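Form predicted alone, single chain, as structure tokens, below.
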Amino acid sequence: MLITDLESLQNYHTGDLLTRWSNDSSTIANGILSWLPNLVIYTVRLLSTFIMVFYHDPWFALISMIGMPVSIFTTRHMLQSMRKTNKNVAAMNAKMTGFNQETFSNLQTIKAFDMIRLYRQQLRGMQQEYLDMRMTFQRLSLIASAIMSLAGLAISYGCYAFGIYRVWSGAISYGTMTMFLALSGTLTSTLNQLITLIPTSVSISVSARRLMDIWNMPCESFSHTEEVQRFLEENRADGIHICLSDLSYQYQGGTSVFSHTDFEAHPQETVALIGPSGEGKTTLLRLLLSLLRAQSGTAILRGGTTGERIRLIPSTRQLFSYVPQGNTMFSGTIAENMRSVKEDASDEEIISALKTALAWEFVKNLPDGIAHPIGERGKGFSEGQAQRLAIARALLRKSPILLLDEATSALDAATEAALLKNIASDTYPRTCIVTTHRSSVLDICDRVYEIREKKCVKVT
């Protein structure tokens, strides 16, 4: 899932992905550890017993096994219904997981709008639907087991009758009949044990198909990582240029975002992207990060020192630092968050990045400083503080390209201006791209592009 193409993966709800990753994989793992060994054991036992009976009396062996094809044929339609029901159960389980995840993520909003009663009703409705599906699956499982068990009983009594007839006719002795009946009992019990594996096999097959849906998606390739690292080292001193030419992109649903557009940004520049919400500012940044793939056009990076050109691919993400919209801090300490992008960063480097992002002014007053804990989704900090921490984390990475997607939206105008001036005055040869709705930001930028009519139009 981590290396799957993002756009394809976003067709699935996060709750569905979590269910496939945890429940479905666990179902398959448990099947490998228990169901598969039992299947082998019972099958070997069944075949070895059948061979022994067949060796002494072929007719007795055939009568002992005659019920198997009858039982399988009888329950064939029922097994298909079980597979369909189990698939629906898995889908409903994923839906409930997604519902629960969204509920916990938006608990404050639910409480603020007094929607607790509504959410309880929705959850109970899904739980009842899930229960009905599970009951249907269990009912089908019991019926299938009952049919095959009854067939086994009929075969057992048939073996008794045939054994008595063979003794009465003098074909076998009473002792031989006793051995045959004992072996026939082993055959029947082993067959019943195999029957009990059927519901589990249905669950495993459904889970396997659900995981294969993800497995068969297109994956990102990171085969050029070393080449990009070399490109970075050779051009670190003079920075890296971005050049997009004749670029066109549309979502998988068919909605066109860009059509034959051009864009460029150079080291030591701060370039602004403006335009109405939904016109494609964030989409352009995702194209730069190769999270999305353009259908046509040229997207390259050019080294400021060597002039070498490489195309934008997943491996080139190591050249970027990215601050997306919203709160992107992880639970843990401030230092742990910072070191998630640069594992060997010293305390001094972290503090320097915090100072540039104007975050040190509140971090230094915390009881534990950079060791102060951050709660889930940045709990314990305001939106503006969380944004400054996220920017500090991006600066710490020292990437040649910095992308800020509405990253200062929660800051007041004075703080925003001071922060962007700090970034612009940094001597590091950084190419900085900022998406914004604020006109005050534009005075700090070297060039401004406006996204309109599916193109990037240079304004200044």
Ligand SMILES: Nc1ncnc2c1ncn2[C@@H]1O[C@H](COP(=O)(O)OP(=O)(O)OP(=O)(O)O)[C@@H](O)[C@H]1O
Contents of the next structure:
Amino acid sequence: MLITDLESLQNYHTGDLLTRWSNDSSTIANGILSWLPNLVIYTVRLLSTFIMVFYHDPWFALISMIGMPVSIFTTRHMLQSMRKTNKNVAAMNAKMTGFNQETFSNLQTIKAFDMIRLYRQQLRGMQQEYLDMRMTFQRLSLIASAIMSLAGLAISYGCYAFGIYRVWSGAISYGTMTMFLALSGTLTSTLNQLITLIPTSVSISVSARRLMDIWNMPCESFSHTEEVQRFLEENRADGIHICLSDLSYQYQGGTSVFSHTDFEAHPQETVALIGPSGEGKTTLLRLLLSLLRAQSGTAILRGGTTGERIRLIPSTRQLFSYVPQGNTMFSGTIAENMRSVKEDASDEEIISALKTALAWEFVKNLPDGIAHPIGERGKGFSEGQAQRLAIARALLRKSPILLLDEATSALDAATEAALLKNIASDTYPRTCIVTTHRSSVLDICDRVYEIREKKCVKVT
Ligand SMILES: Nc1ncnc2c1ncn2[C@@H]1O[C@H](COP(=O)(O)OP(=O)(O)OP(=O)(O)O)[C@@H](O)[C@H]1O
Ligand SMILES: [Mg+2]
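Just the form predicted alone so far, so send over the form predicted together with this ligand.
What follows is the entire complex, opening with the chain shown before.
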């Protein structure tokens, strides 16, 4: 899932992905560990017993197997229904996981809006639906088992009758008949054991299909990583230019966001992207990060030193630092969060980045300093503090291109101005792109683009 193309994955709820990742994988893993060996054991036992009987008396062997095609024929239709029900059960399970996940991560909103009763009702409704589906599956597997068991029983009695007939007609001795009956008992019990594997086999095949849905999605290619690394080393001193030309993009199944647009940003420059909400500012940053693929146009990076041009691809992400909209801190200590983008960063480097991002002023007062834990989604810190930590993390990476998506929206005007001034006065040859709704941010920008009528229009 981590290397799967993001656009394809976006059609799935994270709860669904989580269920495929955990439940479906477990079903398949358990299948491999128990279902498969049992299938082999029972099949070998069935076949060897059948061959033994066949060797001594082919007629007896045929009679003992006569019920098999009947059972297979009658349960075929049942198996199709079971597969369909099992698919619905798996989908419902995924829906419930997603629902619970969203509920637990939005407890504050649910409580604040007094929605506890509504959520409880919705969950009850889903549980009831899930229960009904499981009951249907259970009923179908019971019917399938009953049909197969009855067939087994019929075979058993058929064997008894045939054995008695063969003894009566003098074809076999009483001893041979006893052996045949014992073997036919083994045949019946093995067949029954094989039958118990049917519901599990349906679950395994449905889970495998659900995993294959993800497996068959296009993957991102990181084939030019070394080339990009060399490009970075050669151009680090003079920075990197960004040139988008004639670019068009439309979300899958959505309306067009960009149509034949151009955009440029250069080293040592801070470029602002402005425009009404929903016009495409974040989308442009996602295109720069190759998280989305433009349908047409060219998107290239040009080295400030060598003048070499490379296309924007997933591997070029190593040239970027990104502060997304919203809280994106992970649970762990501040230092762990920082080192997630630069593993070998020293404490001094971390503190220096925190100082530039004006985060050191509150981190230094924490009892454990940079070893202070951050809760899930930045819990324990204010929105503005979490934004400053996220900016510090991006600065620590020392990438030639910095993307800030409304990264200072939760800060007061004075802190915001001071922080942006810190970034702008940094001598590192960085190309910085900021998206903003605030005019105060524009004062420190070298150029401003407005997204208007699906184009990036240069304003200043
Ligand atoms: N994953 C998605 N799938 C389909 N459409 C999307 C998706 N994400 C965004 N959009 C659509 O693309 C358009 C641009 O969205 P985008 O997030 O880039 O806007 P924005 O300019 O960053 O807005 P804001 O200022 O509110 O952050 C919107 O109309 C939105 O409905
Ligand atoms: Mg946005």
